[in-house]
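A lone chain, given as structure tokens: the form predicted alone.
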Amino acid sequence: MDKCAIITGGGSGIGKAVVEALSREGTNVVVADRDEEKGGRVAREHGGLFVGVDLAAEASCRTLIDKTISRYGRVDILINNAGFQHVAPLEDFPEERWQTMLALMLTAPFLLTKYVWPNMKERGWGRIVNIASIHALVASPNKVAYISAKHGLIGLTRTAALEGGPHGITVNALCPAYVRTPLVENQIADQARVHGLPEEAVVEQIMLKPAAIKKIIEPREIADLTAYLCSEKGRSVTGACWTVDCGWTAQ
């Protein structure tokens, strides 16, 4: 029977690339996204199911799993990818943004993992990949909520991996540096404002400054690694935090 994968934030960026990679391998894809136009288009292009949800609202997490199981009868793969960024000094960081970002990027992955767990355990097979960030491992100024959520996601990954191992469930995290996505493109103006730089200087002087390889990562690179972790070839890999950071953390 064909496997079924849920990809949150699947309407653009890394999520869209993961949908494409898994679909090429014959996996049924469920695209979860707030953007009905983009998410719906991606789902249609790959013969999948689109579920319009705001995963910062806890009830939406259950809705997503219920609709997936109603359509496909199973969840084999969960890709926790949805997220957004807000750049501001800690003392000025809006409290409501803190709450929303942690709800979307930490609480939602926990709930989705919890809700798919019985389905995966029943069949003795499951793959969960959490799209974290290099900021799950290191910090930068002015991103307190994003970095806190991503650090927490690593703890969720490692704990779930230990519990899932006896049941054939692997859980891993990917920690990429800057990837060519709408989220990163939108950060350029924010970073320019906070640091008092022209936008054209942000990529070179801030985004790529710590990296050994001076390039923005392409979404396809992250998607290919995700597809490997979701395959039988990746069955012995769990609890890992894969850095795809162009040498950022080699220093």
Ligand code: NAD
Given for the second form:
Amino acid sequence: MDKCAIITGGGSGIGKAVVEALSREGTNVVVADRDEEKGGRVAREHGGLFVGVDLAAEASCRTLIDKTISRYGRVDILINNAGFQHVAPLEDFPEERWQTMLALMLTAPFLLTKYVWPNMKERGWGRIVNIASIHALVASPNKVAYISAKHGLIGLTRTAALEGGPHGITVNALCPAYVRTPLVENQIADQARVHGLPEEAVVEQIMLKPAAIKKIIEPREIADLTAYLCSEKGRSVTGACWTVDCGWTAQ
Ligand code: NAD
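Next block, the form predicted together with nicotinamide-adenine-dinucleotide, ref. the form predicted alone:
After this comes the whole thing, all chains and molecules, with the earlier chain placed first.
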């Protein structure tokens, strides 16, 4: 029977590329996104199911799993990918924004993992990939909520990996540096505003400064690695925080 994968934030950027990569391999895809237009289009293009949900609202996580089970009867793969960035100094950081970012990028991955767990355990097979960030491993100024949520996601990854091992469930995190998506395009504009620099200077002088390879990563690169982790070839990889960072953390 074909496998079924849920990809949160599958309507754009990295999530969309993961939908394409998994669908190419014959996996049924469930695109969960709050953007009905983009998410719906990606799901239609790949013959999958679209579930329009705001995953920062806890009840949506249950809705997403219920709708997936009622359509496919199973969840084999969960990709916790939905996220967004907000750039502001800590003392001005809006508290409501902190709550939403933690809810989306840490609480939703926890709840979705918890809800798919019994289904994966039943078949003795599961793959969970958390799209973290290089900012799950190191910090930068002005991104307090994002960095806190992503650091927490590594704790979730490692704990779930330990508990999933005996049940054939692998849980891994990917830690990319800058990937060419709308999230990064918005960040370039935000950073330009915060630092009072032109956008090209932000890319060269700030964003790519710590990288050994001076390039923005393509979404397909992250999607290919995700597909590997979700395949049989990735069966011995669990609890890993896999950097794709152009050498950022090598120093
Ligand atoms: P993106 O903005 O292109 O896509 C994010 C998707 O998530 C969008 O379709 C959006 O509608 C959806 N989304 C946002 N909030 C949501 C919510 N509350 N409920 C449901 N869906 C919601 O961004 P991206 O760059 O592809 O980022 C995907 C993930 O990769 C994020 O978790 C991000 O932190 C991580 N990441 C991105 C980069 C990068 O450089 N682009 C680097 C490291 C990690």
